[in-house]
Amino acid sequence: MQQTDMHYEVVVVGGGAAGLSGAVVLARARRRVLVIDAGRPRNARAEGVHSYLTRDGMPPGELVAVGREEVRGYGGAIRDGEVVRIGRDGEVFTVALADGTRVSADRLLVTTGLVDELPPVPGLAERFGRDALHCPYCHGWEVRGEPIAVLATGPMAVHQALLWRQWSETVTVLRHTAAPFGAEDAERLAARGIAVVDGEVAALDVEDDRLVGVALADGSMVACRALAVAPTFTAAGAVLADLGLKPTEMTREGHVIGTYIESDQTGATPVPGVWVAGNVANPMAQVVGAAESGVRAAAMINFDLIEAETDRAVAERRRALAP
């Protein structure tokens, strides 16, 4: 086996609230784990988590500051860092981190998460997770009763636009990039009372620091204070690759809107030894159901390496036993 720094029994990559929640579990379980965090969590711009019971409007840093304090109380450890690969020798899996640092583990849980790739339109990265905003439920109370623009860029922009009348009678969609909307969708938004403005947008009209409109690329302008957009959710699972785990396509009507690394219901994937959890595995989770996520894999590995300690348990007594 390769020189490591150090050996823990499980090595959870990523420390956001499905990492952090998995880490818990296994600490508690007195095993031996290693949390691992680049620190680049995809809520960061949020001003609080949202339908997470008793944590409601947290910050998303103060949940994870937390949550790192609850890993340590029980005895886990927390290590700042990237991975830069991950492999295999034998049945040890080795870590490497982009400071040089090695260590190895028995069982991998790795939630990184995932990456909104975000329609290519000037100033929206900038808004993204402040008043550009891709989940009602996460966001729709906050902008609620205010004038809310769809940006269409594909086949779900009519779902996504019913969605959010939910939380708005001032509802427009801007077709942007996506096709003509066909006779039983217009209806639909019609009936809904949201209008549909034909144009690519241009630029976000920002003043104060707040989302007040768009400008199409005819110079016109549409009003909102909130601005829904559909990322492509893409799995920042590339650490995955050499151990032969690549990402597969999630589509929505013939159009990929993401891509996850699959697993079973208990987040096993099809290399043993290695489980997902989070966004990584599930791009529509919200922290509540990452955190749900880590806790049910978490509970499977600690399992698993009971049943694999049993094996050897029992094979060393039937040799002790031995004639």
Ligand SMILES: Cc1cc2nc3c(=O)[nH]c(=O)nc-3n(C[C@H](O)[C@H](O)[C@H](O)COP(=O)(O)OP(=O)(O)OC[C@H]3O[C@@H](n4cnc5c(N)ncnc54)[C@H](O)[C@@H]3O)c2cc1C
Contents of the next structure:
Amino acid sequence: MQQTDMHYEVVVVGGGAAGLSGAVVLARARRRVLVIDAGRPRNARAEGVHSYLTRDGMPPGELVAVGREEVRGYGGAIRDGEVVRIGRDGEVFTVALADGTRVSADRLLVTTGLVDELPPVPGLAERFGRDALHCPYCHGWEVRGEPIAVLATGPMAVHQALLWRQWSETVTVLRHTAAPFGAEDAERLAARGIAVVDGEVAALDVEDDRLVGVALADGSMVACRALAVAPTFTAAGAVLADLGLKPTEMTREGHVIGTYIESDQTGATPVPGVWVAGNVANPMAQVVGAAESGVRAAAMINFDLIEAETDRAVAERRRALAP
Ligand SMILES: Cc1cc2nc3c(=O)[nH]c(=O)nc-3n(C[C@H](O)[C@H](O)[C@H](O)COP(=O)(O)OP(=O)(O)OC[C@H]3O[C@@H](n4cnc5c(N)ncnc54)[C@H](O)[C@@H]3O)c2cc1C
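Structure of the form predicted together with the named molecule (previous: the form predicted alone):
The next block holds the full complex; its first chain is the one shown before.
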């Protein structure tokens, strides 16, 4: 076996809502568990977490800090760091960190989340999570009744505009790089009072650290307080590549909206001993869903370890009782 610094029953790669929830379950099940986390939860730029009952408005950093304390409270270990490679040494997984540390594990729970890849509009990345928004369930209430523009980059823009219309009577679709809408879509948008503006968006207009509009390439302006965007949800699954787990494309209406690592309903991947949970497995999961999937995967990992331990105990018992 290769030299590793420490061995754990379970290593959790990624310490957001999914990873920490899984780690609490494993620590409470008296498993020796380590969480390795690079400290960049996807919603870090948001002012608060919404739609998570009892945690409404809690800053994302605080949710993670409290979660870490809960894991530690049951004896789980947390380590700040970036996992750069995961390999295999027989039955054992080897996990290499960027700082040179290596640990090993009997089972892996990978909860590395996803990367929101934004359309290349100057200034958009700086406003993401503030007033450039991807999810009305996360931010819609905060911009209710305000003028909202939808940056159309694919066929899902119509669905997106109809969705945001629930939060505001003033929704404008900026057709930007999307193909012209068909007659049926145009009728549906018009029926809900949603205007469509042709032309590419060239810049965001920000005053006093607040979005006030967007500038089109022809120099015209469209006033808005929020810009709805559709990032590509790219699974942060590179560390799984050496184990043979590659991301699968997720499509809607023939358009790739993201990637994810395939697993069954418990989070088990096709590689025995490796589970995934949270956004790396399901780009649509919100915080509460990510947490739930971490809990479910952890329970299955615990049971998988119990099965293996029982098999070993039976074999030993037979050996001991053999004449
Ligand atoms: C701007 C914004 C606002 C949002 N607001 C809400 C909201 O109000 N309510 C809601 O329910 N959802 C919201 N979401 C969605 C929410 O962010 C996700 O549902 C949630 O973060 C998923 O949890 P996770 O544990 O899967 O991933 P994450 O929270 O992203 O955690 C993954 C962790 O893994 C770490 N990691 C990645 N790669 C490695 C590696 N190689 N080694 C070690 N660690 C690694 C990351 O640094 C990160 O800490 C929002 C998303 C965005 C973008």
